[in-house]
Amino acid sequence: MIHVRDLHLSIGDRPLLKGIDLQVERGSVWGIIGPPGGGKSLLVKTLCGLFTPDRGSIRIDGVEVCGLDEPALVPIRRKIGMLFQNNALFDFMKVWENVAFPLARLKPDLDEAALRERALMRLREVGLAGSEDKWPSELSGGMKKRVGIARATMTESPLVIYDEPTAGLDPVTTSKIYDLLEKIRQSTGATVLAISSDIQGLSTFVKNMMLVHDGQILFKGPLPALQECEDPLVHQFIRGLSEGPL
């Protein structure tokens, strides 16, 4: 699904991707997790298209993506669904309306009551039933998060990235928040990748992990084999420690 080679990204003069190569297989689920800065949210954006690396190749669902102007990206954009890190909601829109989004771009021809309909199967889904009238200003944390996932979700595209989906939430709202992302990644069988600080709950969702730090992958493989990981800042960041290259 995904295939990266030799990617590079400078803003300004300050290089902050340093010859990443990546290949995420179809339908698998991979964590990024690493210190923070280190690139991991700047890596997924670059994937969407949202910054131009300076040289390297990026391939989605076979399609080169590096050089493509912006009319050409959105056929590929349309296969991605987005988490972002704040959530990213429209502030201006209601509940339901921010779900729809995706899908009233995606097709056009749906009018607002097919538009409300969909959206209110997602919301019941995520178990926001009775909140598609409110404002994104009137919802707790949680529940900002549980929008964002809908609406990441709404057109079930083949690919989705979510950059920290449980960040500031307590367990117990973590450990839910995991339980739905697993229960739709089942339904939809898409490929996913998950940007999270919270390695422990991260484990209880994802297969693979990959860890990112001054803008290259220090390790990427099987979640068993992260354990086993003999580099010494890796070994440190999974372990909390506070002794070590960090």
Second form
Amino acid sequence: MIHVRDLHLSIGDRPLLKGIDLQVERGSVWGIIGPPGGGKSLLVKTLCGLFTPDRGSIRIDGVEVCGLDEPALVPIRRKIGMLFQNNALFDFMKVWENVAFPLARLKPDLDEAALRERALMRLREVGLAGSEDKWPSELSGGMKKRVGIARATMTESPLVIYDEPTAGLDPVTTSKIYDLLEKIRQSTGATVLAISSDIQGLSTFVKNMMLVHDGQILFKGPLPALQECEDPLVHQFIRGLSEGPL
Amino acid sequence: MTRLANLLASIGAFVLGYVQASITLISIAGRSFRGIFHFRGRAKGEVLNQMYQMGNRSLVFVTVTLGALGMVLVFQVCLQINKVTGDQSQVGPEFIKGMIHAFVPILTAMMLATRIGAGIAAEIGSMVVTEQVDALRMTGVDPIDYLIVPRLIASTVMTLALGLFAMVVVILAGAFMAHTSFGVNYNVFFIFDKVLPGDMIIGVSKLIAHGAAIPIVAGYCGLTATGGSQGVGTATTRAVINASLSVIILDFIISAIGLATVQKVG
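Could the form predicted together with its partner chain be shown next, to go alongside the form predicted alone?
Zooming out: every chain and molecule, the one shown earlier first.
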């Protein structure tokens, strides 16, 4: 599904991604962890073409993303659903309009009633029935995450990216969110990339993990192998130790 | 030697930054003008909504400010003329001509540059820093088509409409002041013989150009906002300054072209 080779990206004169190599198989579920500012969000945004890399190759479903202009990126982005770190809900739209927006762009022939009906169905699935006519500013943090998840999965894209789906949420809501993500994944069979700082919660949802630090992938592989990784930085990070290279 | 190299590098980076910014601004302007002619990506009813936000909500602001300015201007002119010749017969015709081709377009546009320009930059800037613009791009929406084009159309139409309305307001306010304070007869004030078709063409051209420039410059400032709320604040300030500067520059250019061409038409 995703093939990344020797990906480099600088912003200004600061190199932020330094030779990323990555292969994600269709239907697999990957967690992306790492210290803050290591390049996790930047990596997934670059995969979507939101940043232009300095060099390297990104292929999604066999199509090269690097070097494409905005109109050429549209068909690739239609294959991707994304929950942004800050939810990125459109504050000038009601909840149901936010959720329906990607579908309205994908299927312009659907009328407002049909779009609303589909959005309401998705909102019920994420436990937000009755919130459809609220504005994003009227929602709690957990509700905003749910709306973001509903929007990201509305078109049932083959690739879904969740950037910090549980950041700032309490343990119970976190657990419910991961259950919800798993339920949606099972129903759609989508390939998933999920960024989180909550390794424990993330481990209940993903099968594979990669650790990104300083623009490089220090570890990638199945979840059990992460515990056995001998890299001192990985060791320190996953155990939350105060002593170590970090 | 190192100091000189550092200085040259700083100058080079400064110039390159401006060149890059100019290219981006020109690109946004080009894509915005192209976007007017197709409906791809534009939200339904957004142009009318923006026209209401920009036009109706600026009406009182423009009317009060320009009405007051018109009265002050006429009062001062009449006062000075009284000290010299006392002949007020030319105040009205000259005032009307000056307002139509010079003062009203630039004053209306400067006022809208602050009100509309700040609003556009703050709105789009906050969408950028909260990743809403990225979310739009992820759904295949071009932020320029979706955010700037409706504002460009609305601002152009409403700046023209407000400018024409302001011309009427300022002339009426000026006439009222001349009549009540200096006894100038309305028949003497309202002489339009000096207003040539060229004056009207220049006035209207300026209003259209200024109305188009404000959302493009402000939209560019919003789209290039970085960071958090501080970045939005900086973008808003840049938008007001740059939109006002663009209005002044365009005004000079159109005035010069107008003087050389259409202002003599009559």
